[in-house]
Amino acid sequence: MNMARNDLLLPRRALVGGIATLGGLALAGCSDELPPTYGNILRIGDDFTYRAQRMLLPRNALVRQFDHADITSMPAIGTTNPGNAKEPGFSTEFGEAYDRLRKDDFAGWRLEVAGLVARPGAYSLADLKALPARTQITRHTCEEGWSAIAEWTGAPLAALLSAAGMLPNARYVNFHAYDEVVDNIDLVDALHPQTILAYGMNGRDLPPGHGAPARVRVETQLGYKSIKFLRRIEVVEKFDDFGKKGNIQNGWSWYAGI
């Protein structure tokens, strides 16, 4: 399903006007709507990208989806097994728990949903699969410069948040993984129709190297935002950069829109 290029083109005046507005907001430095990385001189580019995409693109604009014939091989990078003590993301607390779950084919795995929800709880794979399912063939764009196309099947994150009863004061969704990776996205991306909790890849169960039993797919951002090995989701009002474990203090952009 190819999207016509004209659908993505913006009138020149709108683009120039949007850039001017962004510049004014950056100079003002006092808007509550500025992204959470605002205030650090090294984050000006991050802020500009965030505001430009939020202002100029429709919130539910879909990324390109492909056909089965376009699927390519896709390497598993980063942590491929949080239960392996030799991998850099290993922790005694979560790594050993993941190893036990994997040996039992994830029968005991539960995804905790907490925070600003009316019905906090723990969801099994069967619970996720009982939610409306979405299958999409999309391009994974890695920050290292390569890309690959794969088919992903899962439950829209919006469906899970709805089932949990997300509260009106929610602003961010935090993700916690078994390899101790932590990250978050705002509600625009969390409620995007292509943001899913993927439990399937290329017609099969999600492989361990790609984040089994479930990972988030944030198709509107670079690959490192699609956290693997999910164990907990927390809905919050206040932004958390997660300190030394988070992207910002390790030199990565919080927002990596594409």
Given for the second form:
Amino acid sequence: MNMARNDLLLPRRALVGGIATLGGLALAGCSDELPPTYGNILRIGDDFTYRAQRMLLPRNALVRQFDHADITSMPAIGTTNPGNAKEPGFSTEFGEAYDRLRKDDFAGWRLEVAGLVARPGAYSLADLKALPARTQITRHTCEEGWSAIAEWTGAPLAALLSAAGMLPNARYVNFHAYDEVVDNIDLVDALHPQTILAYGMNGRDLPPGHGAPARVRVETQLGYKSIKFLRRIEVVEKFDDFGKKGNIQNGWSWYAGI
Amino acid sequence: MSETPIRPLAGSASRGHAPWVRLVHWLIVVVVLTLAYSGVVILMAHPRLYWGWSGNDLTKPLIELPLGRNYRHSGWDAAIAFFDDPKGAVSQVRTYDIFNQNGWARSLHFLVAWLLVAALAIFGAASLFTGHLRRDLLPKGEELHAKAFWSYVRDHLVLRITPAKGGPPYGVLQKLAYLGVVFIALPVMVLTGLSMSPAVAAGWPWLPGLFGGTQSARTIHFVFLCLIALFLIVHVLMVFLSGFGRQMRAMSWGK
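Next up, the form predicted in complex with the partner chain. The previous block was the form predicted alone.
Below is the entire complex, every chain and molecule, led by the chain shown above.
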């Protein structure tokens, strides 16, 4: 009886398995969890684009690096001073702290590194500068439609994650900023050689309008993923859309490699 | 002058439009109109066009389009030079709250762009395999002979339009217009669109390179939008002039 049932079930199981495998192939590389869509067709499209780009594009290809003569002017938009109570991202908790740090040239600034790392800690600017530095002249692509070329100097995020001992179950890197911006990227972008924690711009300290004292540069995505005014980095396994504070629930694509 | 211009539509019975042609036609109508709408909304966030790899409010544009309230807005703090040269690159804080609906507009644009890619792939493959491309779309040698061609053009310029039969055979201008839109303009839109993507530019740098840079690709994307809009206007005008009801029935239900 049992055996007969198994015999009947096996071909069907094989069929289901086969279909699942085919589906898996069609959406290759996607055993990974996808960002939530809340049934919104636009977010479903965003996830499709994310999946397609991860499947079709070479993952560690470098973005074009330009010459010093190619550097252009660059508007500073969004939050340009988290310590200014008149700016939209201002919070009493972090805005006042930012203002104090800024007045002291960020000597007291610490980047908190937490989550799935063997050695959680707090990194000063000197600690970041002690990591192998990378300087790159790249194009910042603003989602509004403009672009600017600038020279960025910083520590590769991969170097920091390696120094902190990222654990094998890590899947995403979350960024928290002093202007209350919070966002995350997957490990493909986090470990990309040109993804750096930039503390220098065009040969000088990163100016306040562009994210002082340190911002992330995610060169393979639109500018809004390059979070300014970093406060805390968290390595996690589970995708977090940060609810009402995140892009997805505010009607913006989480993946901006587009 | 010849009094008997070639009019391939006159007198020849039409085979009507194949079902897949009708399906792909209306899919492309919905897709292109949605892309144009969302695309213009995206353009309104930054109605300036450039040439090369970069361009922004602080650099010289190729053209500025008087489109929406972001056109030539003046909300900027004083410029701060990046280098010792005061005439060199600068940073300026923007104080103007710009019009920006790109959240939904861009996601809608890409969602529908996937459908455009699918529609073009279906049309390309089906037109090749069914013979639609060879039989109905590629101009015959004699249609391109100067005398016949120009007399055909002249007929159109004076709006001497033959009543439609509702489907192929098409006139030579029709053939060239359809070929141009499906095999040149819409693929160029897809490729220039992809060129603007930072991830695509990283993975396939030759693609934006083909258009002279990502901002050039954005400008070409806009120029081809204008060409497609021009095609659309002429196409709809011709549908009216050649018999609106007959043409709409033919494209919707066959003959």
